[in-house]
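Take a look at this single chain in structure tokens; it is the form predicted on its own.
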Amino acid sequence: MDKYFELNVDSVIDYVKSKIDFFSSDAEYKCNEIGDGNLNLVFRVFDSKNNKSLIVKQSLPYVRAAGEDWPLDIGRGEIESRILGIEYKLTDGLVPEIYIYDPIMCCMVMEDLSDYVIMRYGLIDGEIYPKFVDQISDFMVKTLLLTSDVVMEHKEKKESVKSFINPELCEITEDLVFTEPFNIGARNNIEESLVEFHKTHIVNDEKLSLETAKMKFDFMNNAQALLHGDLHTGSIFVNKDSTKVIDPEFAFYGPMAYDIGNVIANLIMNYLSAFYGMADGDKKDDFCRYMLSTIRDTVDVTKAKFLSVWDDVVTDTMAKKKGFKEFYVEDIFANTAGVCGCEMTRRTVGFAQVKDLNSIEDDSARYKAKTTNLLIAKELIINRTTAVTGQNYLDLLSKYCK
């Protein structure tokens, strides 16, 4: 195979037969196409005699949502690789362990996390998982902090900066989240009954869209840590036992904000949803709690760990002088709080939005959530210095949702 072509159910366990010794000579082949996003195909081939499987990510030179009318590079499956294997040794398996990079057919072959669930419809289901917070911390912190200035020799890390520029896929974030969706814009994906809202509340208010400005500009310009670049509840795979990150492809230098902002954005949703459309009882107040709970420690176990090992791995002289880490870790979740704002934003009214809230059956109840969202959300854009802690968020919370 030494010319790119689209692979399908068919082709693509001749493919892998081709390309990796991982089946038994006598397996059973079968292969399904499991992809849900919006950039790629991905394919489970499993040996039904054996019980072995494995998983087939290949690029497409398009946005699937969009047909070819949005052409993308199909090159960025090399950076998802390369960053995948960088965080699987930082993180010790917080991602799936990649088997082979393919650069002519654009293919990643790796590990099979069928075992797992995305984090985002178990939520929504209303499952709990106890170990998320303190693994998707460790994620973030060891992912964040020890590819920054601070740990990294400053020459690797600007090395590290040009060899992880990738401009189609921060242009769509420039693009879909800090402008569109505070903007009247084509592809803006937006209710009816939410268009005058939309109107009054983010396109009309001159304060928000100074502050939503600066905040693009600083995902532009500021070359902080190796970001994953799109981290939400639809790029963690989840167990009971396990947490697991996947689909880095938006990997580049940015600020550390927007990847923990993207999270704590996605749990809040997903509390809205919730809040709004379970049925009352004891399932939801259980629920609820438990996602306060976990909006709440995902900021401040973060924090705190940020500051905990700060001592142990920080190299630059500098970084060490009193009072430095404070003002750089407050400094972080100061601009965390408007990323989140940004991502709630954008999932409401945006071009890619998230099944948590449009799931809501109820059309009220719907409105009532979508509005809570981008109400809180301008809040963390504007006041986005004063939401720092997870209680900043859960009185947010509480001052909305009634």
Contents of the next structure:
There are 2 protein chains.
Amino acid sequence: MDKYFELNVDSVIDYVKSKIDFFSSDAEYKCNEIGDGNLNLVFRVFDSKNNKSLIVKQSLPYVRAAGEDWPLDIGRGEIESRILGIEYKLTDGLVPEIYIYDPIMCCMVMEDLSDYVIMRYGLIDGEIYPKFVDQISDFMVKTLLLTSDVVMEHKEKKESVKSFINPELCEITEDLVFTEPFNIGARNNIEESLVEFHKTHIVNDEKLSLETAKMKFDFMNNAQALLHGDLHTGSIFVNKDSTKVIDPEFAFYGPMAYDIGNVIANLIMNYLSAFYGMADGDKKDDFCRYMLSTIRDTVDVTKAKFLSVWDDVVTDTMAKKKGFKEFYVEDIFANTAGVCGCEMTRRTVGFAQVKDLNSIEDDSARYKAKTTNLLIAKELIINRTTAVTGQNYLDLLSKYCK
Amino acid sequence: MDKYFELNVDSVIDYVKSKIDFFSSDAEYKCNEIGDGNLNLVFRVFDSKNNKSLIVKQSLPYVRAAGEDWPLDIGRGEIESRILGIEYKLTDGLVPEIYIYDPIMCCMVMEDLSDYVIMRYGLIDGEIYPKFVDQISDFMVKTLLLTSDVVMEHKEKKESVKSFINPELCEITEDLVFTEPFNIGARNNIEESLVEFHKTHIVNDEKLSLETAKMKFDFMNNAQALLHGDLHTGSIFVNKDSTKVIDPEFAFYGPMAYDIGNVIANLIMNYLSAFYGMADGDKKDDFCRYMLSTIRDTVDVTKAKFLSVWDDVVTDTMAKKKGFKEFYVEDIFANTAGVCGCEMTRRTVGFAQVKDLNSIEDDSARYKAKTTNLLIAKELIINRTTAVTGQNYLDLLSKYCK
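Switch from the form predicted on its own to the form predicted in complex with a further copy of the same chain and give that structure.
The complete assembly is shown below, putting the previous chain first.
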């Protein structure tokens, strides 16, 4: 196979046999195509006799729905597999393992996550994930702190910054997260009932615009650490025991707060979805209590790990100076609140929204959830330096959620 | 000439004739070798009949003083000529014009600046430069603002960031400016009489160390604009009419404050040199008055130009929000004071010092100049958010210069 061709459920089995020594010699091969096959072909290859499986993800050279008129860079999987490789090592397995990347066939052969679900949908179904806080905080502290100048040799870090500069995908974030939701028009997607509210409370709030502008420039200029870049609950696979972060295609060197704020924002929006959307009763009460503790602990445990890991990993002489650790971490969490507010805003009025809020069927409950979300978001952005503990977030939620 | 060879005063004339249509056909060619010839060969080729001249600067593949055992990247002139080309365009000629860069011979053929002097030495001789403030402020505002995300298309700016990542030379600054002077040892170069002062007032001041650490991380992570990176008075050629910035080998994307702070620091050190080192009399009084107004105006004129140019050049939607311009510029000038303090410190106790201070012959005057310099530097770093106008600098100088 020295030339690219599109795999199918038959040829992928031969492909796997020729590429990787993974299955037993007595394997009984089966294969399904999974995924929507629009940008990538995704196959699950499994041995039904010995219960082993893997995933083959092949990049398509065009958007299938649009045909060959919309070409795509076929090498994008190479970057994704490089980042997953880095994150796998740094986090001891909190992303899927990449067994092989094949640059000719543009294939990643990787760990099968069939026994996981996408966290957003699990949470919408009211599932709880007892290991999540510990694992996502590990993921963030390790991928972020260990790729920063606090820890990395500075010349090596600059080469890493250079190799992960990501203009096209950063532009999407700059526009969709930090610009369009705070203005009228563009690709915003605003429910009719929210149009006036958006204009009055978001677009016309000069203080909010100013503080968001500051967040945008921090996002564009602050090459602090290698971010995942799109760390919402749709990029996280979970089950009761394990967490796996996927889809790092937005990765670049940016402010640590961007990843942490995205996680917290998506937890908050799920909480609001439950608070306003679930039928009253024990199940709702239990789930809401679980989500509140998850929000609080994600902030507090992540922060505590930054502070406790710091002394073991710091290499920069000036970063060891008294007080710097506390300054640095406090600054991350103030900006985290700001990012959190931007993500909450854009997921309510921007181009790409979340099912958590949009799936609330009752119009008035959905209106209440979305407006509450926007008001909390606003306060997080404007008063971000005072939203730096888990309890600060819970106080805000209890202030607005009536 | 399809292969590199070292030029000499004879071959360079043929080289110039073959490469560039610059001199008249009746030219009477003369040539001098200028410069120390350690890293580069520098020739001035001139036509004594028509009074025209140019410079040929050829990179050597090794450090001549050390012999062939210390090899150098011969292509470094390519980067320098690229940056000078960008700066020439942006500033309408406030750097020497590059006529040709020849990648085979590793030669820049460029504008002759023989009728300029290096500003540091001119100032040490008590010369005044009436056009300097207007020209250096133009240089800074144009090279900085026009290469930032405020103005540039963001994807193009990221490609520019990528192409100017400069790990080796940034490391020199990180170590020599932001680390070693605030610690004991390393390559510091401290007069015997200052050893205790340095330890007590600099190294043992925890607040100073903490604030310097913040400045260091801003330098490393804040890819705000394309900096010159080494903008002291030794990198500036001047005469009564004109200013030309040279030697941009440290250029990279960093915080605008780094360039501005370097200029101001070197002006302040020259003022201290005059205040403590010049013989009392009218000449000293006039020159000190001139230096104080130059320091004040460099701050205030540069800031005023940032603010006045902004509305004409800004393209980013969020950067146009009310209050952002003032926030952005104020932030630059607070960090400028911090950089200024770091530069003043390292030029007094660090590896690379300045003649302004070291040439004061009287021991006690030199001690007074250097300790005053360190105390002002410290206050600039720690209280940088309150040193944002020219008058703030003059107040500090009058507080400490007794």
